[in-house]
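A single chain comes next, written as structure tokens; it is the form predicted alone.
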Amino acid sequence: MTQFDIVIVGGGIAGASLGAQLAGEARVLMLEMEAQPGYHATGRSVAFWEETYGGPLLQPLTTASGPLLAKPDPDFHDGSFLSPRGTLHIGRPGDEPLRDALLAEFARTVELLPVNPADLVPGLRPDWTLGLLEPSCRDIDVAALHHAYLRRFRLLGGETWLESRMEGARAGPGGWRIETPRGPVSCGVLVNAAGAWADDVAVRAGVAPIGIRPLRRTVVQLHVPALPSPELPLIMDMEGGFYFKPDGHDRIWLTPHDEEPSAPCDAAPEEMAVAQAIARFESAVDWPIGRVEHKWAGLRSFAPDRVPVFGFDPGVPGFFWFAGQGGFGIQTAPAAALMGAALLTGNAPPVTVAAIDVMPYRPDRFR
């Protein structure tokens, strides 16, 4: 039987995150049930990073996430996996309420300047008169940024299988033994980094189940042949039901906010969703759709109370569990994989993270 030290289950940006900081210290493996790495919700992100995106029990992990993404170490990735983006939250009257709380929330945190957003985006409707500008707000490479943890890993050392599945694990005195397709391993620390499947993966080990529940996210990309400028910020409704940004010259990327419950699966668009997206982007801007060149769905796997677990189960030594980082891993997971890999070592954190209050991530908070 093949032994190491710590086996990752899930290998998209949680999994590869976290093995890059695990794999120079220790023998790692990751299992990944598909045959690349990515392939569900890191593979459909359309993301970006946004400090107040997520609310303020993220917000932290974002913001310490931001430097790493900006300007990470050139042994990791030369250049920056961040481009200039900004946020435009835009509400109609009667939002007010929500334009005051998202100011008193980041008063302090984040820099959000009251605008007109008809100044900002040419062919705005003109029921859309309140706007705050975020100017930090970012693009993300997350193709890079994935590959970049992957290649890391490799080059520490960490192993990889693919179209692996854990088909089951039990824990003993010595540690795990965990059933794949190529065969038994042995470990002593268990991680599930499953995202959707994280509660399934629990299940065939033998722990409780938290209740992570993937919801489907449904993406929509737009040829708009008269797209007034490709630097234009991203376009988020303070009331959540769109956001939408240019995607080169004369493309958007639309989501229609959709949060609708799913099975763990190969996630697809609905129709009508897609159709709910459209419309709302028609609510918002005058600018012609010349057609749909693509849709796709993904699943955003969030806990009870929406804010990931990072750390061991109380009740079973040895499972660790890096999940239920909803539509927030990917901004997140600079600091959330330095913050994940001191929990399960024991060592000091960081200086980068180390003033990140763990305490709200624990998974003894569901026990």
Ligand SMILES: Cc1cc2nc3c(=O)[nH]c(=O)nc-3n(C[C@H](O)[C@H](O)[C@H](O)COP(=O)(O)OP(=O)(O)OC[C@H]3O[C@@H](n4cnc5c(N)ncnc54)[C@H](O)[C@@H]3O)c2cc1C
Given for the second form:
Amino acid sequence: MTQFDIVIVGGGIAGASLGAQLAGEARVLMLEMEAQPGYHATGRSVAFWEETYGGPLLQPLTTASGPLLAKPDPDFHDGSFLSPRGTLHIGRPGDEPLRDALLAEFARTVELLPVNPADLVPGLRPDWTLGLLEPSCRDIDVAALHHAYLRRFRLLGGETWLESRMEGARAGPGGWRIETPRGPVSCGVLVNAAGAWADDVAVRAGVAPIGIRPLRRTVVQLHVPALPSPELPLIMDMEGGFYFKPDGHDRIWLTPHDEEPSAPCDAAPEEMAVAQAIARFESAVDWPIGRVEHKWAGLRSFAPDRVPVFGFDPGVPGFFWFAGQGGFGIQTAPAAALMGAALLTGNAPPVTVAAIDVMPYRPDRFR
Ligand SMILES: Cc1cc2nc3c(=O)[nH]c(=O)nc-3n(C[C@H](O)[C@H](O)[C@H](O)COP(=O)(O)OP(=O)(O)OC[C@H]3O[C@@H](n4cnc5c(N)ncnc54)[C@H](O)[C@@H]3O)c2cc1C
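Having seen the form predicted alone, could you give me the form predicted together with the named molecule?
Below, the chain from earlier opens the complete complex, with every other chain and molecule after it.
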């Protein structure tokens, strides 16, 4: 039987980023059931880095990831993974409590500037009178980031098996025996980085699930022939009904911010969500719209408290959770991977994440 120190289940951004931190120190195998590691949530994101997104417990991970994304080591990636964007949070009369809550929550951590949104968005409908500009928001080159992690993992000696589902796992006195289509492998630590399948992987390993729920999100790529500028900020409804951002000179990426419970699967967009997205977009701006060029959906997976789950399961030695990254798994990946690697190895966390309290992320909170 092939032996490893660590087997990571899942080759999305979570598994790849953690693997890249661990491969230099241990013999690591990454099991990915698809032919392409970014096939699920990682390949379907809207690709932004926004410090307020996800709330105050996600913000430290997002903020700590910022410099690592903006100025990665040259041997990891040549140039930045980030490019300018900015977010404009918009609201209507009655949304003042939402605006004030956002200001209060991030008063000490994120720059939020009250603005008249009509000054920044030509064609904004007149009822959108409230605006908060979050200048630090950036676009992320998700494919480059994911590939850089996969490359580093490989260069450090990590092994990746594609089209290799973890079918089952049993803990014994000598560690784990894991069943794969290529035969059994053994390891000391089994990492659950399976995204929407995190609870399924736990059950297959005889570990109690945590209640990580996949929620479907729809994205519509819309042709907008008279888009005022490709440099407009990401425009986000304070009530959580939609957001959209330019993608080049005459198209936008738009979502109705849907969260439809789903079984783990190859998610596909539903017509109702696409229609809802367009209706909400038209309620925000008067820009004429062209055709729907493309639409997709992906699963954002949340623990019951909507905070990621990082750490060893308190009931099952050697079972490490790295799951529940929700809608923030790309923007938090660099810091989360550093924190996760320190938790897994017992090494001191690097200075970038040393000040971040790990308690809110630990699986113990559900046991
Ligand atoms: C529409 C949408 C927009 C988003 N926008 C953003 C954004 O702008 N910014 C941001 O930071 N985040 C965003 N996200 C969230 C982000 O995409 C996720 O948090 C992140 O991709 C999760 O990464 P993951 O590796 O945990 O999951 P995944 O990428 O889904 O990877 C999990 C992998 O595990 C594999 N797997 C599962 N079970 C097994 C098994 N038994 N054996 C082997 N392999 C298995 C799967 O095939 C899969 O490849 C968005 C998500 C969606 C859907």
